[in-house]
Structures are given as structure tokens and as C-alpha cells.
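What follows is one chain in C-alpha cells, specifically the form predicted on its own.
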Amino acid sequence: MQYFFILGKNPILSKAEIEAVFALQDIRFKITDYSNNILIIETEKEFDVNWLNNRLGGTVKIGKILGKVETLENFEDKFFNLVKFGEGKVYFGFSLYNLGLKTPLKQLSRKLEPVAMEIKRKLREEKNINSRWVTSRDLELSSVIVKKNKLLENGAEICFFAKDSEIIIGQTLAVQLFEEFGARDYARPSRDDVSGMLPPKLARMMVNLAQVKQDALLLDPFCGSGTILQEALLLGYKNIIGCDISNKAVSDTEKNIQWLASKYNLNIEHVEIFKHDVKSINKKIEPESIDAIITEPYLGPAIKGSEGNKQIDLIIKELDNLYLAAFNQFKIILKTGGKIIIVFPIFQIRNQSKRLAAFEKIKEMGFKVLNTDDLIYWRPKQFIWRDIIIFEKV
């Protein structure tokens, strides 16, 4: 079986999340194509696409590979052999992705309209089926368009992955649950826009990157508004500890977890939330009891982009001390072989990138870095990028 994944805006991070979930579930696969935001894999067995889509945070679409054609003109007949419809009106749409094509995709996209018109004609005249061709200004349909236009219920989104020698055809089976992620971000009772918000999608990706089983004991010692805790709970983790030095953060987390439990009917009996400074957290948590620490520490004050080098260097020095103090505690409370999934800030000021010096010192403390690629989460016009590091206590 072959499957395709349309990765999120940070594709290397999205790919790492998929690989982590597959490894945890012992799903064996090999990559057959990988370019930009497209990942195509081959597996020995089928897997539950909807389960995987519910699990992942950084994937936009998941689908199956149907076959190949040399040109788009050859697709029309294949459409009726590959795509099956139920009763009622049919909705279909096309998305075009570059998988190594050297010529502009727009040249290829012009050939889609006559193909779509012929499909509509055949559906109407030969099968007596009304249909609608769903289009977009972009070359690919967004997950929102796919969802809102019923392409997964009674229709199909066909994805064309263009190479110079061939066009790979895929059908979308699932799209990201964008409405649920949005609700957990904006509809929950407590948010802290001043201190900065960890997006639920990224929080879920970080939990998945930990690759720990559901009976593991997880800790977020900088719990903020509880975003990591909520995503861990939704993924089935029950043994969870959250703490923060801020009274407001602890109160916000408690409110949000209660809201989440009510909304999704979750058991939070084994969720513990309390106020404490990470610099002495070993006074509250037993030595070598934690399986995984998943957290975004304080990343410094809000940055406007006009700060000078001295100001940024002072922020970095303060954060270095915080991170080193935290890791001294992590070494005590984390099990040998335990994981730490943690955000390190990268300051992007005037085309310069500045990182924490503590990173190298932490490795000398007995922590091994597991990720070989830079797992960076960023958005345009952001002055602080999130660098996700996976440590293991050795």
C-alpha cells in the first residue's frame, strides 16, 4: 500500500512526528518520495487512516496512492475506474503538487479544466449523476475547502503529484481536524496572549515526538495555560503532572483542563497541577519517576525586532541560567532513558540568528540529543522561532 501526506508549514517537523508515531505503533514503512511538503510512503499493511489523522498535529492531508499517468489527458478514463461514488450529487476537486517537475505547475493546471468538464459530462449523460467541480484560486485545495465542500463524504479530492516523467495520482482520505484545534485554542476559558501561546497543533506534535506509551508519567514544568497537558489527555495519556511558578498559569491550567474534561468526557483523576519553581522541583517529584518531560519554558519578553544585540544577549544570558537550572532538576527526576521534548528559542533579529549557549552545556550533563534534523516551528514576521529538541537521559 502507498499513502501520501501533505505536511504542514514546518514540513521537517511534520515528517518527524509521522515517523515517531509509526515507530511507537510499530508500523513499518519506507519513503518512496519526499519533496517540500509532500511525503509518499509504502507500507506492508494497511493502517487506520482516520485514527492516524486524529493522532497527528502537523499533517494537513492523508490519502492513498491510486496509480500513475504520463499526462493529465490520460486521467479521464482512470477517474471512473478508480473513484467510486454513492447516491446523490457528486462533488469532486483537483489539487496539483510539485514532486520534482521542472516546468511551472500553472502550465499543467490549464489542462485540468477540460478534464473536469469531460468528467462532469460523463457523470451527467452516462451515469445520470449531477456533479460539482470544486475549485480554488490556488493550485491545491485547502483542508477547509475539502471539508466544507463534502469531498470526503460523497465525492473525491484527487491529488496530482507531478514529476518530469510521470504524474502520481492520489485520493485524499482525511484532512486535519482544523475546527477542533481552533476550538481548543480559542474557545477554552483561559488564554494568555501576553506571555505567548503554544499552538495546540505544536503541543500535540511534541507529545507524539516523545514516543512514550500511554501508561507513561508525563511532566510539563512550565505548563502555562495547560496546552501540552490537554493534548496529552486527548491522546489517551492519563498520568500527567503540570506545574508553573505563576499563580495565574496554574489557575488557567486548572480551568482549561476542567473545561476539556467536560467537553470530551475525559477522566482527569490522575492529573496533578500545582504551583512550584522548576529550580527546586525535585522537592515535589520523586527521583527517577518521570518518563517524559514535554515543555515550552519561558522564552523571554516579547520581542519587537528593534532590540539591539546587547539587549538580546542579556535575554539569552537570563534564559541560559533558567534552562541550566531546569536541566539540573530534570536529571534528578527523569528516569534513565527518559525523554525531554523541549522548546529552545532562536532569536531572529536583523537577519541574525542567536541561540542559547546552554545547549552545549546540557549535553555535557548527561543528555543525548536524539533528533538529527532541526525541528523548527516558525511563522513569518516572528522574531522568536521555536527549536524543538529531543533529549534522552543517558
Ligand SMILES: C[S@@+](CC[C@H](N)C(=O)[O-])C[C@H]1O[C@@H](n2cnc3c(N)ncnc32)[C@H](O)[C@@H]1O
Second form
Amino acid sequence: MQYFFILGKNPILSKAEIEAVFALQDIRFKITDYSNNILIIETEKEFDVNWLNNRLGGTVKIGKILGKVETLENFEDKFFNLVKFGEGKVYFGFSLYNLGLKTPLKQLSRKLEPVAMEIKRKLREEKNINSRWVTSRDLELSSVIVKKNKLLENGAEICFFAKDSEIIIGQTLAVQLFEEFGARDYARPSRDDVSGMLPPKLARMMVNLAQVKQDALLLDPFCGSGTILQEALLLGYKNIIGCDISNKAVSDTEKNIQWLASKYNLNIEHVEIFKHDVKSINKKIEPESIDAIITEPYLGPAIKGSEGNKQIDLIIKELDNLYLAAFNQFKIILKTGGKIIIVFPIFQIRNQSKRLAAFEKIKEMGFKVLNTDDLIYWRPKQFIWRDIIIFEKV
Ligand SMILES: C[S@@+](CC[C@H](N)C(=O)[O-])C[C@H]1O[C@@H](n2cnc3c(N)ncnc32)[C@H](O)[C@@H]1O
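With the form predicted on its own in hand, show me what the form predicted together with the ligand looks like.
Now the complete complex, all chains and molecules, led by this one.
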């Protein structure tokens, strides 16, 4: 079986998340194509696409590969062999993706209109079915368009992955649950725009990157408003500890977790939230008891971009001390072989990148870095990029 994944805005991170989830589920796969935000894989067995889609934070669309064509001419004949519909009005749409094509994709897109018109005609005249061709200004349909126009209900989104030699054809089976991620970001009772909040999609990716079994004991010692704990609960983890030095953060996390538990009917009996400084967390948590620490620590004060080098260096020094103190504690409370999925800030000021010096020291403390690629989460115009590091306690 071959499947495609349309990856989110930080594709390397999204790909690492997929690999982690497959490894945990023992699903074997081989990558057959990977370029920009497109990943195509081959698996020995079919897997439950909706289950996987509910699990991932960094993937926009998942679908199955239907076959290949050399050109788009007469694609409508293939379309009827490949795609089956139920009763009622049919909605279909096309998305074009570049998988190494040297000529502009736009040229290929012009060939789609006659194909769509022919599909509509055949549906009407030969099958007596009304249909709607769903289009967008972009070459690809967004997951919002696919969902809102019912392309996954009685219809099809066909994705064309264009190479110079051939065009791979796929059909979308699931799109990201963007409304639910949005609600968890904006509709929850407590938000903290001052300390900053991790986007739920990134929190979800970080929990998946930990690659730990469902009975694992997880800790977020800088829990803020509880975003990581929320996503961990939704992924089925039950044994969870969250703490933070701030009273507001503890109460925000409590409110958000209560809200989540009632919205999704979750059991939160084994969730513990309390106030504590990470620098002495070993006073509250048993040695060698935690399976994974998943966290975004304090990343310094809000940055405007006008800060001088000295100011940034001072912030970095303060964070270096905090991170080193935290890792000294993590060494005590984490099981051997336990994981730490943590955000390290990268300061991007005036075309300069500055990182924490603590990173090298932490490696000497007995933590091994597991990720081979840089897993960086960033957005244009952000002064602090998030470098996601996966450590293992050796
Ligand atoms: C960037 S926020 C975490 C955001 C969180 N991931 C979220 O999405 O809501 C960092 C948090 O670290 C907490 N913090 C700062 N210093 C700390 C310390 N020494 N011990 C524990 N928590 C600390 C702050 O109170 C803040 O809530």
C-alpha cells in the first residue's frame, strides 16, 4: 500500500512525528518520495488513516496513492475506474503538488479544466449524477476547503504529484482536524498571551515525538496554561504531572484541564498539578520515576527585535542557568532511558542566530540527543524560533 502525507509548515518536524508514531505502533514503512511538504510511503499492511489523522499534529492531509499517469490528457477515463461514489450529489476537486517537476505547475493546472468538465458531463449524461467541481485560487485545495465542501463525504479530492517523467495520483482520505485544534487554542477558558502559549499542534507533535507507551508517567515542569498536558490527555496518556512556579499558571492549567475533560469526557483521576520551582523539583517527585519530560520552558521576556547584542546575551545567560538547573533535576527524577522533549530558543535578531550555550553542557551531563535532523518550529517575523530537541537519559 502507498500513502501520501501533506506535511505542515515545518515539514521536517512533521515527518519526524510520523516516523515516531509509526515506530511506536510498529508499522513498518519505506519512504518512496519526499520533497518539500510531500511525503509518500509504502507500507506492508493497510493502516487506519482516520486513527492516524486523529493522532498527528503536523500533517495537513493523508491519502492513498491510486496510481500513475504520464499526462493529464484523458484522465477522466481513469477517474471513473479509480473513484467510486455513493448516492446523491457528488463534489470533486483537484490539487496539484510539485514533486520535482521542472516546468511551472501552473502550466499543468490549465489542463485540469477540460478534465473536470468532461467528468461533470459524463457524471450527468452517463450516470445521471449531479456534481460540483470545487476549485480554489491556489493550485492546491486547503484542508478547510476539502472539509467544508464535503469532498470527503460524497466526492473526492484527487491530488496530482507531478514529476518530469510521470504524475502520481492520490485520493485524500483525511484532513487535519483544524477546527478542534483551533478550539483548544482559542476557546479554552484560560490563555496566557504574556508568557506565550505553545500552539496545540506543536504540543501534540512534541508528545508524539516522545514515543512512549500509554501507561507512561509524563511531566511538564513549565506547564504554563497546560497545552502539552491537554494534548497528552487527548492522546490517551493518563498519568500526567504538571507544575509551574507561577500561581496563575497552575490555576490556568487546572481550569483548562477541567474544561478539556468535560468537553472530551476524559478521565483525569491521575493528573496532578501543583506549584513548584523546577530547580528543586526533586523534593516533590520520586527519583527515577518519570518516563518522559515534555516541556517548553521559560523562553525569556518578549522580544521586540530592537534589542542589542548585550541584552540578548544577558537573556541567554539567564536561560542557560535555568536550563542547566532544570537538567540537573531531570537527571534525578527521570528513569534511565527516559526521554526529554524540550524547546530550546533560537534568537533571530538582525540576521544573527543565537543559541543557548547550555546545550553542549547538557550533553556532557549524560543526555544523548536522539534527533538527527534539526527540528525547528518557526514562523516568518518571529524573533524566537523553537528548536525541538529529543534527549535520552543514558
Ligand atoms: C513559555 S511558558 C510555557 C508555556 C506552556 N508550554 C503553554 O503552552 O502554556 C513558560 C512557563 O515557565 C514558568 N517558569 C519560569 N521559571 C520557572 C521555574 N524556575 N520553575 C518552574 N516554572 C517556571 C513560567 O511561569 C511559565 O508559565
